[in-house]
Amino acid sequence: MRAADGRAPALSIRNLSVRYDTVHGPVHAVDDVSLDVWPGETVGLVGESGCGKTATALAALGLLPRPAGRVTAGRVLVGGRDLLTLGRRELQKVRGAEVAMIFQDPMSALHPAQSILAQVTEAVRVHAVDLSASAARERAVALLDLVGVPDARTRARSYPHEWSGGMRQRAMIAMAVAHRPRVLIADEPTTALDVTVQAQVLELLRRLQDEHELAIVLISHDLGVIAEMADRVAVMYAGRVVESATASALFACPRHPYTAGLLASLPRLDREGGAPRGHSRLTSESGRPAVRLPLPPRCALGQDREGCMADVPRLRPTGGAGHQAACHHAEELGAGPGHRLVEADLRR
């Protein structure tokens, strides 16, 4: 796929999934996605836990625990390269240089016997083998610093648990950014902070996505910072993509009985209580999202019509300008408010 001017996405996955062999047998958490994020775009992916969101990220890179999981179909492709059929150490030469990801944990994600600044300086060397020890760790300083550590040489000697949630934030970003990629995955990068941390976070991934033209593909559960700071989003339901729309069409009118729950549980100032009336929120059925299965029964929509029941719907266009959704169902959601349509029947 190209823009008209030619260009190609930044990030194009295509047709990709996954299964995981388990004990109580296969496990298939991503189903058929497909995904492109343009140069300077930010794309956010939303769903509850479990439904494959980063399953997909770490499917991406080639990051999937193993044996256990396994890429069963699909291409994912940056710069005309299909990741999937690299080997190991082509793989390594792509992550970080061409394509990065920040995790959820920055604590689990730093080595806590190393120093920052050693860790920071050894992101830097993996793609600059040249570089000698003291430019490495000047790099590192600079990163630090760009990402808004306040006096990055003298703090960059502590370790991780002499720093704050948020400053441990900067410097999974600082390593992320390292070595300017096309791509940046962020995996719940604000779920651990405080609203004022976490709005510098998010000012900090703005201004890096403007001087690199980064393309950023935005995980997270907070559909708060999904509509500040997403383009498109799509929405992941028991491993596919059941919506995808530009962030304001989303929000405004949602195409998918699943996306109109997820919005419909929001606290709202504007309703009594701080929460939707008549108890809108989503439950589970036994307490798990479903697996490979149509939305029903977790839909009120389309409990009683049989079609719902017995076939899962690909995505479709609907409502224009490039709004999909895979519901038979679509046009009738959009013509009203969605959560009006989602009443949750099970109560906890």
Second form
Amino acid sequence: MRAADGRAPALSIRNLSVRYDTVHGPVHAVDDVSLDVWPGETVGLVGESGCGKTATALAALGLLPRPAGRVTAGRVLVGGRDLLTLGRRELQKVRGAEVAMIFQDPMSALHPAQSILAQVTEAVRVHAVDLSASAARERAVALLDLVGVPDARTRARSYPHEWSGGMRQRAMIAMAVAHRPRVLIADEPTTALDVTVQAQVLELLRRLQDEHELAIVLISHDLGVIAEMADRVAVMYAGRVVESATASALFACPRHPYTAGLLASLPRLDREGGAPRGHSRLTSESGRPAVRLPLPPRCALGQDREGCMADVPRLRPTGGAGHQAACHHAEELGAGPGHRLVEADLRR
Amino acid sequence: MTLRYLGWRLLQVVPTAAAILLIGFLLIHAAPGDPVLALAGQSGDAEYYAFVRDKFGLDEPLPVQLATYVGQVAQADLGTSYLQGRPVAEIIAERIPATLLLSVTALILSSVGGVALGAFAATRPHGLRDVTATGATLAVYAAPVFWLGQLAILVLAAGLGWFPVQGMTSPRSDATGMAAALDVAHHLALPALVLASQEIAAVFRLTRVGLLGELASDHVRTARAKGLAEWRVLVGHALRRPLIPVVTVIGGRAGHLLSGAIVTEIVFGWPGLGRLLLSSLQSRDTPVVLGIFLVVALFVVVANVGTDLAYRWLDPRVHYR
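Okay, that was the form predicted alone. Show me the form predicted together with the partner chain next.
The next block holds the full complex; its first chain is the one shown before.
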């Protein structure tokens, strides 16, 4: 954790709440989430589908699908300004310039009927209006070169469907880093890619991060990716952060039963079938997570612990070094068999 | 490649034209009534009838008449009008500008208006403006042209006096230059709007539905995440794919630019091809009718080729072989 050097966080999400209006009524997709990301740091945001990871990210940039999604509370601070209070034009100046975002599926995230070059060039020009068209194209080619597209000048004239998934994600990254943003939000950037390509893309992100102190929010449900990339991790469940810690502390000693369950759910080669002793896997649950409910229905500890239903646990410090967990029994868990799950097991 | 495609497509004109001529010729001769009666009147003077028959070759057997006519057309000669005694090509050429002016104006109104209205509605789906625009276009679309045209004349022209009732120019007007152009524009407004009303609903609905999908798509989210202003997201990214079916509709209509305005021309007394067709049919002026058929058919083929080329421009992934 690099918080200690006294600098302000590159991105600070404070008490963010997001509501989606659906046909089944309102869903509290994000509930009082706070998150800090310091320059040069990668914060992993993990959790199952529908837990609010992506909604958090989209809300930060004002990209929630309208009119269903709405921020109901909170602040998103970048460079001393609250993005949520910015006008449309000011927000457009922040997007792509100070905070950039890449998405899960680079095929659908790129316009299918425009050449890669046109799309990267557009990303260059949007915040550099004085740049001539040809200079912008040169810059676009240089960016594609930077992110490791071979023979960028020629191949940039192709269309997204003519590129491989990994190359397309590189093009997305090229657009995202065109203006050297402080923050890059990467929403499942490698989920749609195969494993070798995934490693290359992660390596590229790390290189770009080192080159200009990029703060990365890495959203993933792949704990292997998180273990490899993240300095700190926030685990989300049902719209809330239930545990937040350094990556090593979280993987070595989870202090929330959901995190422990997630770790235990990983398929392991060295143990035959089933969960490690002392943990049970998360029981499956159909539909969306029960919103505004604590874990108990799925809690490995929880069957007899009515306390959680009466007194919903809030995120609180436990175990030092910034480790926080929203569980009344965090300390018991931390002392329990969770520590056997060492981070090394998760690396590929 | 594109040139070869273009040449091949234009070559298809020949069989199309031949089929049109054959069918048109047979249809006209299958219709009840004798052109001689229309030409020479009901006098009953058998000698004069025979003279007319002989003059226009109407006493020949049908296959011979057809062969003669096709032979003429192959030499780019559309023949002579029975009624006016002037070359058909000349008569048609005179009428084309008026029809094109009306149709093209209507097409521009409906495409630009439909796309703009669709974008206007789709950016606030299910809101007041969306519901209003959807309802209004549907109502106009459901109304038949002749009714809508007469309603417009009754209310806006005859009633309120905002527009002239009939024709393309003011009678006895000696205006020239800009004043003449404005006079024509004044006459053009109502018929163009009425004609456009038929297409605007289709364009509107296609644009709206396409945009609703695109505005929620990942690549539009990327465009927004880049920091593009909303109108650039709309015009540069979101509108592009919805325009493809719009081009199909517009391209389809473009073929009917010469023939689609018949009812409107009649209602508004517009001196175009449609009115010429009607009067020629009534007077059984066969060469003029066939000439109009041919010109309209050629125009349809050319418009279709143009539509295909427009697809390629909108979506460069489209290739023609």
